[in-house]
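Given next, in structure tokens, is a single chain: the form predicted alone.
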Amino acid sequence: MSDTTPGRLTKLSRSVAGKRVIVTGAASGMGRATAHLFADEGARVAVVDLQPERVLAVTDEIRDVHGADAAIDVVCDVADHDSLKALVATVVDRFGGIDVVVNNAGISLVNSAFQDEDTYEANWARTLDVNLTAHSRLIRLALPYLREADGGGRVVNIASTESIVVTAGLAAYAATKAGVVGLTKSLAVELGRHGVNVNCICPGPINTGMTSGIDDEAKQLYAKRRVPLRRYGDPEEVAQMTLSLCLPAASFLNGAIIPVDGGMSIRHT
């Protein structure tokens, strides 16, 4: 969309005002920050997560600032195909379409080669369902609407630097995050000609619920040893990159895999 403001030399818009956005895993951490940020920038947001109270709390936070039409709360288990179908139907009914999908929902379950078989199999299957299969399903379900989006549809998949460097005992998590990178590249090639851009963010160490169980001293030691910026990131720092990938001005960015990790993944010593 061009900007015809007198005196401007640039043509591409940096506004997401009016965009209709789905954010999964939006009840906390990076998802919550992403939902807030899109709403702050004038988008209408579907706040999607598994726990009703937390979903409603985030939705109410947004509505209190931006009005009743700024957000809807949708309780959804992304691992359930029928729940994803209901999610898309609800968003289309309330918003009239879908312009942006942010696949942020994810879990990290211990998945060690030395686990007992039942635990290993259960954790492997659940992690794949939530972290990878759900991403593919939601994109496919939203695709008819993303193709009709004014200025082109946008998909942002949230992977992890565990797709680049890994932690022992998180086999399924690492495998799914690498899979998200591959899914992003494949769909970027396939959907680009249909007006849908697909990109991926790989967050590094971020202060979220997933990392809340790590002792503060251990976080500080890790950051000083591994992260050039010498700290953990804030959820909004990831959300800002997610928003940037969805700007109308980001129209030629497709298939990008972007670490947001303070430089962790490029540090050798």
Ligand code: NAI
Given for the second form:
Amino acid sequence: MSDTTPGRLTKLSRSVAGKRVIVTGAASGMGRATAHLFADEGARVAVVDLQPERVLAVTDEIRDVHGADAAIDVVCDVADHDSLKALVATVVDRFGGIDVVVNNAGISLVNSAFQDEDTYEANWARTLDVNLTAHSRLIRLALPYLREADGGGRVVNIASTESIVVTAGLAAYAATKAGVVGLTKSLAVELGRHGVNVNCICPGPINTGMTSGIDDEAKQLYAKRRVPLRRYGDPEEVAQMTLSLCLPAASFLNGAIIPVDGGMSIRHT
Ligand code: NAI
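Please could you give me the other form, the form predicted together with the ligand, since above is the form predicted alone?
So here's everything in the complex, that chain up top.
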């Protein structure tokens, strides 16, 4: 090999071992799978949710496998600004910093134009607080720590295919998910130079708590009609993409909006 021949490859790491990770909405569904996956890969995880018993259950599941230091339980309503401040303070106190934020907590309240005014207003406001404002606030609060993260900080925002194709009666949900895409792009452009990569995943239909009210037959019918892979996805399949976006080796990925939807969003007929 001559002196001018470049080396075969650099040594970009595919390990998140030791990373300090916040996962919101981690008591159920994709958040739970994400918390487990990061812990399985050697990260330390803050399991964040507003359901105290389930937060503790998921945290204990992780600790049982990986030891007491692998996870902390944080009960937090992400819609409450002070609770988010307390969350960041707790994580920094226990882990010494923050390397990764996964903004996953979300709700899908019915929000139809024909609802009575009080219900419409309440559902609109709550959905915006939980699904969009919380994402923006948590990134800002974690920013001083993400900037200090070894190899750069990472943010993964969970939006939805509802940011692209929508369902009647979910106005606020669709608005917030499109908002998360916009937030991701704006912060990716602003924070990239400060060592923080911001990316977004748009899951399609996934078997989680959010879709547990839909009966199996209706799910199968929908999937066969709409999803090229002809099925709902599993939470783990989204968690794997979230993890991939946070690998040190994914260092040049910034501002990406990635569907994990079995091909649903690009299907025409
Ligand atoms: P899930 O209902 O199983 O889990 C959501 C978790 O968020 C729950 O544990 C819930 O307690 C928590 N949460 C809700 N409001 C909260 C708050 N104010 N503070 C803290 N935690 C809160 O649902 P899933 O499906 O795992 O949802 C995760 C994300 O994926 C959400 O942002 C959702 O919009 C999104 N998504 C879900 C899809 C699906 O088909 N299940 C499709 C596309 C996106």
